[in-house]
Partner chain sequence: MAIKFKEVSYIYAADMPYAFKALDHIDLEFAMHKKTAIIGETGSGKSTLVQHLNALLIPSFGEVEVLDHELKAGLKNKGLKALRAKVGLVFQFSEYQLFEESIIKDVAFGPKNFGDDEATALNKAQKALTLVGLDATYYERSPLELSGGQKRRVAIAGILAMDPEVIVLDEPTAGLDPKGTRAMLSLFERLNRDFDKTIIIVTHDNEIVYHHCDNVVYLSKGKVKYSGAAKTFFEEGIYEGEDLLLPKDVQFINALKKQGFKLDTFDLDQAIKETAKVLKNE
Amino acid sequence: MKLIEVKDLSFSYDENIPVLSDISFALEEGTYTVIVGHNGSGKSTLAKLLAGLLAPNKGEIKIGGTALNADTIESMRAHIGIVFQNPDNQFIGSTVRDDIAFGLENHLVPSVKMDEIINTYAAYVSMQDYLDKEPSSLSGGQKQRVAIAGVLAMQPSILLLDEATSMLDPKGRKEVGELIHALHQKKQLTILSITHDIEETRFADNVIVLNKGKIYRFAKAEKLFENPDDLKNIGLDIPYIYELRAKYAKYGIHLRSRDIEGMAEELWQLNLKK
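Chain above, on its own, the form predicted in complex with the partner chain: structure?
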């Protein structure tokens, strides 16, 4: 089922400078899609449009078959969860508890049910021991995990991540990355991650490459990097493992591993077989 359908989407803040032009794509339920592109390629704007925070100038977005517009957005809000880049600027509550409760309060969840939901989702993101902590005593990675808990507590069908790890240190990025990976494994969410970290594409089902407000490529990760110059031409990197593949390909050696350890092993096996 195509959960997210985008057709001819265009947006600009100022008439003369289009931020997004004629964006069209469709994503299946339960998939993990990564959207990459330079800063300024329109990535964040696309996220805000998909979350219903901005209205397009042209085109339409359909979630689960229903068009997203001013009339439907209120009822669709709970289905689309979005986590933003700045861990502090989306932490509304005074404690972890209060922050997770915020979304529940907005969706008229009865007070008596809240504690159980809060405890469940805090545990989900491994923050159950921090429920009464204030944001000023949490790391960036911890705050982002709380943000994810707050969003998941509303049981959305889509999780949008707008550069959710770019302000984090490596530890935080790892924590959040692992969490997303676990969510993907459970296959209950359709995940869209906007990032400029090309390494993230290795774990995705689909990759959308945005360039100057348009879709440059939409492909499965494996296919996308078959031709490295394709991305290098627009100034983007390719994941390290594909760099290695390309370098070995020049020697006529074609490898298939997706990670460093695996590739070393593959090479050794080839050595033994020769």
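Quick caveat, the model's predicted, so the values are computed rather than measured. Numbering follows the first chain given and starts at 1. Between two forms, the rigid core is the largest collection of C-alphas that superpose within 1.5 Å. Compared with the form predicted on its own:
- With the core held fixed, K247 shows a CA shift of 2 Å or greater between the two forms.
- Once both forms are fitted on their core, a CA shift of 2 Å or more is seen for V112 between the two forms.
- After superposition on the rigid core, displacement of the C-alpha of S24 between the two forms stays below 2 Å.
Return one more block: the form predicted on its own, after the form predicted in complex with the partner chain shown previously.
Coming up is the bare chain, nothing alongside it.
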């Protein structure tokens, strides 16, 4: 099923300067898609359009076959959980428990059922031992985990991450990246991550590359990096793992792993066979 459909989408803040031009793509339910591009490519604007925070100048967005517009925006938002860039701006409660509960309280979920939901989703993001902690005592990565738990507690169809790791240190980025991958594996949640960090593509099903407000490439992650110079020409780096795989391929060793540990295991197995 095509859960997200974007057709001929265009937007500009100033009518003389287009930010997005004729963007079209469709994403299957249960897929993990990363949208990357350099600064000014239109990523953040696309995130706001998908979240219903902006209205397109032209074109349409459909979620589950329903057009996203002024008449449907409220009902559609129930299907989209959004995690933004700065975790500090997302905290409302005085404790982790209160923060995860916020959306549930707004939807009048009974307190007995609410406790069960809070505990379940805190455990999903490995924050069950921090429920009574103050948000200020958490690391950046932990704060984003809590933000994701609060979104998941509302049981959305789509998890939309808008530069969700950009303000984190390397450890925090790694933690949140691994969590997103695990969520996709366990829950088959439809995930759309808009980011400047090319490393996030490692575990994605699809990658959309934006350049100057247009789709430059839309491909499976495996196919995207077959021609690295193509991406370098528009200022994007190539994930180290794909650079390494390309070097091995020159010697006739074709590896499939998307992480160093998996690659090491593949090489070990190949050595055992010789």
